[in-house]
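Read the single chain below, which is given as structure tokens and is the form predicted on its own.
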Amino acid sequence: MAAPKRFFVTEIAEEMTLSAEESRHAKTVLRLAEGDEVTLFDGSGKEYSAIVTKADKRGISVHVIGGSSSAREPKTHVFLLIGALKGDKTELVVQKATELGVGRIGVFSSRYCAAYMNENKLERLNRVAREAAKQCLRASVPPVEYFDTLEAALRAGAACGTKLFACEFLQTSEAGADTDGSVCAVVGSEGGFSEEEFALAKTLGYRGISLGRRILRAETAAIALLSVVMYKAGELA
């Protein structure tokens, strides 16, 4: 038996109506009935059950019967960092990012970042967010926002008991991928960093790493990363 279809909802009510770009998806594509059972996440790391009380054409109305915590959510914390990329790469990485378990998500600009950022571009990342939550069955939402300078994006992730700084440049790694608690991750944009940023980062309390030989795309260099950071913290044992 085929588990229940997931949707995100802003606010959790015994009776309520999913939205309307959510009720379309469930009637439209899902075909889904009245007496159908879905599972509700709310981006809290809970999961609510609950059963398609109507389905018309004013949308999707459903009644919950019950939350849990969900048992899919990391206990390691990471905050990934990207710089801005071309085309649909932060979407790329955003999805993934997600799907690997990150908890939050900042893009930043940087002094060779070439793409840009606007209100419209961060509502998408965030909707993609939704959507690989949705998709990879997790609880939670990682939110995406924006810096608009490397330093505001370095000192959002100064709390966190590892920093990591992926340099191109650097020969070998001054750290490697152990976690400490929590995680913050830093990947460039594709010009990557200059010498002058990874200096401000060390003075952050950041640390260099290498990821290898070759030189790897922002957006594979960013999920490589990541990987390897889960993997370190037991999340994908």
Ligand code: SAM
The other form holds:
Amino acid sequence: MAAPKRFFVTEIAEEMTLSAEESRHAKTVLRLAEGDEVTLFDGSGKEYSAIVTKADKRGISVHVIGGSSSAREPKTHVFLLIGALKGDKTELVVQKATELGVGRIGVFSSRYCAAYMNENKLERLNRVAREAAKQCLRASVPPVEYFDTLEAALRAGAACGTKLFACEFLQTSEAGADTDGSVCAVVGSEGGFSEEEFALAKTLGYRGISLGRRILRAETAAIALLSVVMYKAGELA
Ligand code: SAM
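Requested next: the structure of the form predicted together with the named molecule (the form predicted on its own having been shown above).
Expanding to the full complex; the earlier chain stays at the top.
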């Protein structure tokens, strides 16, 4: 029997109606009907079983029958900081980072960054995170926020116990990807980082990590670094 379909809701109530967007998808694509069971998640890490009580043009109404914490949420909190990328590559990174279990994503502008950010793009990135969380059966959604300078982004990650700065011009890593529970992982945009930006990161407690002798695309570097961090943290077991 297929797992109940999952829907993102902004808040949970015993009797509630799905959003217009989710209702439209539930009715037209999934053909949900009264009596069907669904799973709701509000992005907090809990998920709720519910039964469809009405499916009409006003939307899908449900009765929530119980909630539980999701077993799929990582215990390690990972905060990814990624330079704004051109085209839809930032969306790709947000999607893969969400699947890999990050808890928070920051997109920043830096000296050699050629992409720009606006409210629409940021909302689109948060929608990509919600859809990715739904697809991989997570019950929490990493918020995606924008920092207009690298320094602001680095300071946002300062509280993380392990702070890793993926530096393309580093010969050998200054740190491993071992963690004590919270990690901030920083990856540059297509243009990479300047020596001054690396020096700034070091003054803020970040340590350089090399991802090998080859120069990886930013999206490859982000996925590779997150995979190593999550594997070392036992989150890919
Ligand atoms: N513009 C840079 C150049 O030509 O040398 C390349 C930047 S690379 C496309 C984008 C980001 O991916 C880098 O800023 C870094 O964070 C990460 N990255 C790529 N290759 C890496 C490597 N071998 N070691 C560490 N980080 C790497």
